[in-house]
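This document opens with one chain alone, in structure tokens, the form predicted alone.
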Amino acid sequence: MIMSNVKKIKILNIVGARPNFIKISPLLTEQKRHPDAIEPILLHTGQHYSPEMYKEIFDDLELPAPDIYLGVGSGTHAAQTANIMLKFEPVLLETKPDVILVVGDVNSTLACSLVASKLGIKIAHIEAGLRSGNWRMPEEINRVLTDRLSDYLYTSEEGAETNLIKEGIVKDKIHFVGNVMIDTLENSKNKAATRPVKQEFGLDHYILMTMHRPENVDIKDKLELLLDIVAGLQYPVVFPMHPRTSNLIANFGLKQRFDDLKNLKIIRPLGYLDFLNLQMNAKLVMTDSGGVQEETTALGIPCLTLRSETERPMTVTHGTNKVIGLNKDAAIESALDILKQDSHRICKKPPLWDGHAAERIVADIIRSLASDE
């Protein structure tokens, strides 16, 4: 039992973009279960700055309003990273946390880790060790550099430890704990199942599509290829579209072509619970999102990843995911084959994807920080 006279561990929890909110939710909940041991602080950098990108998801996950909001906003990768660093340093100097907790691979993760490292503040990285091998992805750079800076590296799948050790990370820093995204999913499934989102958009049998990565949506030829894939499916496709993607489609002069696709329904960005409901009820999910690859694996929903690689190989070896690239023939053939089966694949969840990753992480932080006193 934690005694009240023991100094509390001050944890500064960093979020910046939509996937971070999903991952931080169970961690913050678990930290608050130890009020005698932990003082949690929630900081939102504002990397995803528009209200529709984060307010609804904060409400869905019952996250409190951030204690600190940096309001960074958009910009190039260099400008955004630098802006976060400039605004984050005074916060660290004022709050003096014992450890910062960063999740995933967004610019906020790396920027805050760089500042904390230079100030000698310990760093805990959730989802450490994931690797795509694709250095054109900004996320890959963020992952690798954050892992080099971190004191506690919490991995979500067994292969991540191998990646880290190959890169020279000391084994004692690495802790295999499971997947916090699955914690959130397990805690939210029942609530998501009651959402009327299918009725709202008039959906019955459908393929769910998500696309947001610059290598797929920032290039006109890639968006035209996506149009060809949807047209070739001849099956209802629902696409919750990021505002940035919508703007790019308009700028490329492709809006009318998207509007003319009779089997494509473009809808607004969704909160976490509504999107989870659509995943749970989809015949198939086509995506370039790492988190969606994990969620579909946990749900047993077939998934086609429209990228040439994945940093989450367990979703392929243990789950429902197939990596096919943004390839018209492969995408249509694979999708139609799945639709013919008309059943979800039964798969064995990856080890420790059991809904208790946050408990293991927080217990280890308490143990590790206490031993460092």
The other form holds:
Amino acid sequence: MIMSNVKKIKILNIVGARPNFIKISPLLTEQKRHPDAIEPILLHTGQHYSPEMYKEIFDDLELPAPDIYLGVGSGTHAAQTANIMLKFEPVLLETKPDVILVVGDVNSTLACSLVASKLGIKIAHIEAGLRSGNWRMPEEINRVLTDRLSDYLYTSEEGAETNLIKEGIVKDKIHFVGNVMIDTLENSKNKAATRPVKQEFGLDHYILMTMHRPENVDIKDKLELLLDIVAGLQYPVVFPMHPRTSNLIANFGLKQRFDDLKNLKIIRPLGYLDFLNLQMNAKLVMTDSGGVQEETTALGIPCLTLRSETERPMTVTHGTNKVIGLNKDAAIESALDILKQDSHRICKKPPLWDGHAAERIVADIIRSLASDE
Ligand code: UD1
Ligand code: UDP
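The structure above corresponds to the form predicted alone; please give the structure of the form predicted in complex with ligand UDP next.
Following is the full complex, with the preceding chain placed first.
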């Protein structure tokens, strides 16, 4: 028997929040296709822990249970980031990976990157270089700092490289590979199409809404504005509500007013396949989610982003996204305009949103780490 004595690349894959699970799925699958070259480990910080924010998404994506679970839970930014760092450091010392792989822009992404960089462990950042230019967004802080600490920066949009170079990142570290979230979507579309979720919730024609950004839901006035927008739409709206949003609506004493809206159906956060099904069948999606802006573009479903800017400009220039802010008149006018049209807008998919981003990333990691030995 020929024994290979080539050292495997140990990759510690980090996830913390719902969109991370969706992004890591194709990366993990691809790593497992190279058992001779890669030893993958999956670590979940526990930033998201409720069954509908974690387990249901893992099940839908057939992700294995994490090898390591830090169980950090919720907290203020400082508490959550610090807890992750404290719990992650001994794990990193013990597992000694060749590289940690972080995705997106959540607190878990930055916390683990900080720990790894101080211990001299390489960092690969997936979805590098996206910039909203809005420094009040916690995610913008996480993005800029994670990119600064990273050794391999994998970008999903062409403009991300320009953003990184402007910040002084050397070009050699940047690799334009495409969008792993769209890999997952392409892998899951057929399965999602068979889900009986519309029947389950009694839906026919509807607008799909998601809203969870602090700038929109942490302020009572903004939630009241959202109430006015939904009432003004006079069209069925289904709203799988993020726990951050439901908690704040309850704390502000607004629950009854939301419940009283006749055209609004609030439901719990959905599993990935059910939510994808609802996106595929929606007349329109209204959101402040990053991932949902990308998925609607890939699906060709009209999207109105209720934020004042986007870090994903390709969804506007190539896709179906229109960024309108949390603005009542603009929201109602734009929505009615879209609802009047018979068919969905045809869109071009952004370059490399082709379902093969994970393959390009894993091939590059193998190439880079083998040559770094
Ligand atoms: C986090 C990310 C955000 C991402 C979102 C994806 C940061 C700074 N923010 O925001 O970029 O878009 O995840 O969904 O990392 N909660 C639960 N159960 C859970 C998780 C959270 O009930 O499983 C509630 C808790 O009340 C918690 C609140 O939601 O305090 C906010 O959770 P947190 O992880 O701090 O931020 P998100 O708003 O989820
Ligand atoms: N999503 C989901 N169930 C829901 C709402 C969203 O599975 O009820 C998926 C969605 O399809 C996308 C991801 O979660 O893949 C987006 O995550 P989220 O909006 O929480 O975070 P963001 O992308 O804004 O960071």
